[in-house]
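Only one chain comes next, encoded as C-alpha cells, the form predicted on its own.
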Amino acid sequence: MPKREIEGDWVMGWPDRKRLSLMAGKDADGRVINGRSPVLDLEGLITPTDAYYIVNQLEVPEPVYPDDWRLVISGAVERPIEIGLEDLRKLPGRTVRAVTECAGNDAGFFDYLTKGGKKPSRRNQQDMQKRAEMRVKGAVPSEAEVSSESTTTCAVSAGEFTGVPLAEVLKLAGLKPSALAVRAEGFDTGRPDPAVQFRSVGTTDYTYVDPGVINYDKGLPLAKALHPDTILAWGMNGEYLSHIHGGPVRLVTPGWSGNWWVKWLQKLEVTEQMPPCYHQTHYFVLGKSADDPDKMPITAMGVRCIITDPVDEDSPLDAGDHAVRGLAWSGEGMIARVEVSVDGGNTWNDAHIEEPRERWLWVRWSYLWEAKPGTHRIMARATDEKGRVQPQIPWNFQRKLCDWIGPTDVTVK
C-alpha cells in the first residue's frame, strides 16, 4: 500500500515527511510552557518556529495585546520616555541570524568526560511534560531523579530575528556619561522553580538563594547594549514573534546564553553600576563551587561543535562509506575550521564547512568517513575566527555553557 504524502492541504512530496515539532510540556490549560528541540533532524540552518526550544525561569505571563504594549527607559538617560510598538517600528531596523543556546545545554558531558558514568544521548531523553506538570505544582524532584539525569542536545536552536538595535532605543532616551549598564525587565514574574537549579548543579544537596516572587531581569554591559547586532526583536524566522518566545518584543543578544535574551520586555533602566540582578549574581554563574568568591556571570557562549549523524544509537552501521555530519557555532565569531577523528583523537582530519558562514549562526559540515568493521569513537571541534580551539569553558557547579568534545561511539560490521 502506497504510503501517504499528503499533511493537511500540502502534498509533502516526501512519504511519511513530517514537520519538525517540539518536545513539548504543557500546562493545565494545555499551553506549551517548555520544550526541547529535535536538532538532529533539522536540515538546514533556521529552526522552524514551532520546533524552537523553549525555557522559562519564572511563570510564563498571560499575552499582552501589541497595541497596548509600551516600553518603559528609564535611569541615567537625559529622557525618560515610554514608546509603543509602532513607534519602535519606525526606528531604523535590523535582521540578525543567531544561534539561541540554553547555558545548561550539553551540561551532562562535564560530568560523563571528568567522571565516567552515564553517557548523555544527543537525543531528547526527557520527559518534558513531566516537567511541566512538576513546575505548575511547584514540586521538586527526588535526588536520585536529579541525579540520574542526563541533559541533552536538544536546549539549542537558531532563527532570524528583525527589530531595532537596543542602541537605536537608547540613543532616543540618551545615555548620561556615568551609564554603566542596561537592566532589561520582562513582565513575567515568579519565584525562581528551585527544581531547575537542582537540575544544573546536578543534586538536591544544594542551598539556593530565594528572592521571593521577582521580573525577570538581566543587567547587560554597555558594550554588548550597545552593539549594532543586540536588538529589540518583534519578528522571529518572518513572523511576528509569538507569544512563547517573547512577544511582543525581546531582547536578542547574539553570542551570549538564552538567559540574555529577556522575554516579554517591558522596562529598560540604564544604571551607573552593574544591577544585582538575580539571574547573573546567583544563577547563571561560573565558579569551581557554590562558595567560590570569585563566582562570575556568565556570557558568552565557548566553541561549540556536535555530530548529528551518526549517533550512538545509530549503531551498529554497515561498513563502507559515511558522511559524519555536524553543526557548529561560537559566541565570539564565525567558525573557521572544523575537525573530525575517528579513532578517538589520536588523529585529526578537516571537515568540509558549508556557506555561508556568520558571525553569529551555525554552520553545517561533513566529512566523508570510509567505516571499516570494528568499534569507533567519532569526536569534532572547531575553531572560530578568534583563533579559539574548542573547548574554552572549564568545569563549573552549575555545569553552565559546556563546550567539551562530547564524542559518538559506534560499531561497524
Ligand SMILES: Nc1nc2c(c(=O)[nH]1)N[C@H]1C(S)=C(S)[C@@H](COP(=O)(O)O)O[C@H]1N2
Second form
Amino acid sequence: MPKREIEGDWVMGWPDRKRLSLMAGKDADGRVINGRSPVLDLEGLITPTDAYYIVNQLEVPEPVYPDDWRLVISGAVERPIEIGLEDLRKLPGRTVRAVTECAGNDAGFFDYLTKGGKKPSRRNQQDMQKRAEMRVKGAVPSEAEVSSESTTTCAVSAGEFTGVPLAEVLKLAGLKPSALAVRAEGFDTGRPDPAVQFRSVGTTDYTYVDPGVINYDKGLPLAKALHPDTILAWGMNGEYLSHIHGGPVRLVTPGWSGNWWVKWLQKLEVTEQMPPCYHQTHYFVLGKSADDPDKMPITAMGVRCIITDPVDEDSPLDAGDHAVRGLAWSGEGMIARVEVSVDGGNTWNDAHIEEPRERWLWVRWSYLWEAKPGTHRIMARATDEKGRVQPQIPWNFQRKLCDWIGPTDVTVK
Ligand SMILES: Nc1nc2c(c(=O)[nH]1)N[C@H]1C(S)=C(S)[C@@H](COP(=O)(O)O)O[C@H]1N2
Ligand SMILES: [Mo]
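Can you now output the form predicted together with this ligand? The one shown was the form predicted on its own.
Entire complex below, previous chain first.
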C-alpha cells in the first residue's frame, strides 16, 4: 500500500479550532465537540474547515486509524462485503461541493416571525462552551433557559467533499430487487441528549422518548442513495476528512439537511423496509406535535436566504450607498433568483447573483441600496430552479428546516 500522510493530528487527533474559539464548545479534555460557523465574517463559497459548524447528537467517538477502518455492506444484497479505505479509493471517485445545514439552523425565526420577541442573531452567538459543559455533565437546562434560548444560528457551512458515489459501492455488493433503503450507521454511540430535544421543541414540558445507548444511524431511501452526487467522502476542502467531521469516511447527501450526512461510517445495511432509526422516527421529524399521526422524517432543505450585510448590530449606518449582501441556497437545486426589499416587504427588487451557481452550493448575492436616514427593515427572499419561493417549510413542533424570511432592522443616521 502506498505510504500516505494520513496519520497526522488532523485525522487521528482532535485538534483545536485554530481560530474562532468563541464559537466552539469543548469537552473536559479540551476537545471540540460542537461549533458554529462565523457566516458573517467569511468570504467566497467554501467554508474553511476549522470554521465549519460542528454538531453531534451522541458522544464523539475516539478516532479510528484509516488503515484499520472497515465498512460492512450487508442486508438485501447479493454479496455481503467488507471494504477498507484503500479499496474504496479504487472505485471511480467524485467531488461534490455542497451546503451542509443543520436542520435546527435558524429555528428561532419560527418564533420570532409568529410571536415576536428576541430576534435570532448571527453576530452575538450563544455560549457554545456552556452548552458543551452541560452536555458532558448530562445536565438538563431549566424551563426558563430552554424557553429563552431558541436562537440557533450559524449551523450552516459549505464544503468540497471528495469520495465515491454510494451507488458504486452498492453495485459491488449487488442490490436485491427488494431493496428499499440503505441504513447508514456511524461508529459513534451514546444516549440522545434530552436537552437537545427540549431546546428543539422550546420547552422541558415534553415527553422525551429514551432509546438508551444507540449508534447514530439514518435510513436513506434508495432513490437518494443511488443519486450520483450522494457520496461516501474521505476528503473535505482538499484534505483528508478530519475526525470531528466524520473521518475516515462520512456520507454526503447534497440538498438534504445535515442529519443525513452520517459521520464515522461503519456499516451500510440495505433494508427492505424503512428502518426505525431514532433520528428519523423520533427526532428530525416534521409534524404539528409529537403525536401527529402524519409526522414525516425531514429530508431536503427548503429555500434559504440570509442577509450577511448589514445585520442589526451594524446600526446606525451612515446614509448613502450600501451593498446589501448575503447567501442563498436550496435543497432542490440551483438558486434562480434573489429579491431584496428595503421597505419591509412592500416592494421587491432583483439582486445581483454572483457566479458560479452550482447545483448544491450556495450563491452570494448583492443589492445596492441608497440608504436614507430613518429606520428600515431589509428583507431578502430566494427562488430556486424548481420555482420554489421562500418560505417552503411550514411551522413544525421540532422547529426544523426553518426557511422563513428573517429581516434585518437597521437605523440610518
Ligand atoms: N455519526 C453521526 N453522524 C452525524 C451526526 C451524529 O451525531 N453522528 N450528527 C448529524 C447532524 S444532526 C449534523 S447537522 C451533521 C453535522 O456535520 P458536521 O459536524 O460535520 O458539520 O452531522 C450529522 N451526522
Ligand atoms: Mo443537525
